[in-house]
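Next up: a single chain in structure tokens, the form predicted on its own.
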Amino acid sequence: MAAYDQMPDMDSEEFKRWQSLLEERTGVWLSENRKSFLITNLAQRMREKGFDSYQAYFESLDRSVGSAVEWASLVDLLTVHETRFFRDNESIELVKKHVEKMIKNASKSDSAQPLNAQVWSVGCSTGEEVYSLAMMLSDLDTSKLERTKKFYFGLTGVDISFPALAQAREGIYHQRRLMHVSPVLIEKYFDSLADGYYQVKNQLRHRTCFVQANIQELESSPKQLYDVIYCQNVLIYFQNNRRQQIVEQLVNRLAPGGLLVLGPGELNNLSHPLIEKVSTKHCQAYLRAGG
């Protein structure tokens, strides 16, 4: 058995092979300055599987029995899951104002149909983003709606990582992960478990759905239209041409008048005939025409 204390150096050609494989299968682009990140995570997985060369491990991802399962495990290591509750308060506030406007418009309508706001969180990771939005939506003032009208909302989180989605569905987080959640919201929307863990209450979890999908293949997902599409800190992991393609797919899923929220600077000079930029200092957001 080879010693794994130090992995062999990875030359530029070897790095390009891994770089191309990851982009081909996930769309994620690892720049040259993230080579050490790749090596560190490959080393971790290779130690676990007993490989002592990048070449042998690379070939196993295509040829070995169970390679699809192994690839899923590697992708989970190589895709970033940096997230936290209420990570982007300005963006969440923008979504709040958008849905409040939907409520106001519904209150003026003669229709007795319920108002149903649907939110899509793309790159939802372990669920903190989805539950942050869910708490915000649950606390909205709907008193302007007539008694005959109801306000419903649902949130769909999408991510490529099966382990991340499994945690999101459980909604269990250690108290350290709740440092950005106010005590009032913790009391209202979380159940206390043992050993400092908390679980999102069923009333909120039942409003959510978590789906595994590759962001560059969103066109194959169900063709539902969403009132809000929240895609923060995701596009930075793709090259510019892929970013444009992904945004085009997202726009196609926006309901008329729907709001698309991106991370600041993730796609500069975005131009699309169906959307117009929202004037805001701290967010990059767009409205689809027709609302």
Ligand SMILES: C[S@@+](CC[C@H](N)C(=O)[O-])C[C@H]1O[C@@H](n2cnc3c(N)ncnc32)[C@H](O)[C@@H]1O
Contents of the next structure:
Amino acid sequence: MAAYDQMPDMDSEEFKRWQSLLEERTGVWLSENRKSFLITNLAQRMREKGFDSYQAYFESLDRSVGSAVEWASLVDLLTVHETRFFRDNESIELVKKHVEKMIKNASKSDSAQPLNAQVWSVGCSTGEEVYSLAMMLSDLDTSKLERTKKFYFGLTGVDISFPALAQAREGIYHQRRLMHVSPVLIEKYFDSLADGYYQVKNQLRHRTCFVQANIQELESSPKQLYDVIYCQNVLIYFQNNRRQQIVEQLVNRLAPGGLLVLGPGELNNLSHPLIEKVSTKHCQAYLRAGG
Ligand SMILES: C[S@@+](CC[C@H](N)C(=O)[O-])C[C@H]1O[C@@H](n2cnc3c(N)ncnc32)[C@H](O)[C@@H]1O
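Switching from the form predicted on its own: structure of the form predicted together with the named molecule?
Now the complete complex, all chains and molecules, led by this one.
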């Protein structure tokens, strides 16, 4: 059985094989300076599975029975899930203004149709981003809408990691993770559990849906349109050519007039005929024409 301190060194050819495998399957690019991250996490999994050679483990991921299940566990270890509630307030404020505008437009329209705002969080990790947006949407003032006109919203979180999604669906967080959530919001949207844990209330969880998908394979996924697409701290782990391809797929899923919000370093120089840059101080946002 392999122990971490007994792990063999990884030569550059071996590193390149793992680097290519991860990029091919997830899009995530491990630069040379993340070799120790790779070794640490491989060691953990190889120890659990009883492998002591990188090559034997690598080959098992290709051929063995259950290799898809094993890959799902490994990918969780090799991707970064760091996230927090209200991680980027400027971006959340931008989404708020956008949906407020949708409410204002709906209040002026003659249509009796309910207003339904759909938000997509791409690379949602353990759910904090989705629930932050959900709390903001739930707190919007809809009094301008006629009594007969209802406001609905829904949020879909997508991630490649099954364990992260399982946590997101449960919506249980230790109070340490709630340090950026105001006491008023905690009181309103969380139930207190034992041992310092809190769970997002059902009224909010029922507005959310968490789905496993690989954002490299969006082309073959259903073409549902979203009013807001929120993608932060995900593409920074990808090489530039892949970032561009994924953002094009995201733009194709923006409803007319929809808002795409990317993190500050997510993609430089995005130009696409269907979208126009929104002027903001720090985040990157684009509007699709035709609202
Ligand atoms: C650093 S977290 C960002 C979480 C959140 N968006 C935020 O900004 O706080 C990046 C997430 O992207 C997910 N991810 C990485 N590659 C992916 C892929 N190919 N398809 C879907 N999700 C992916 C990871 O599993 C991880 O949960």
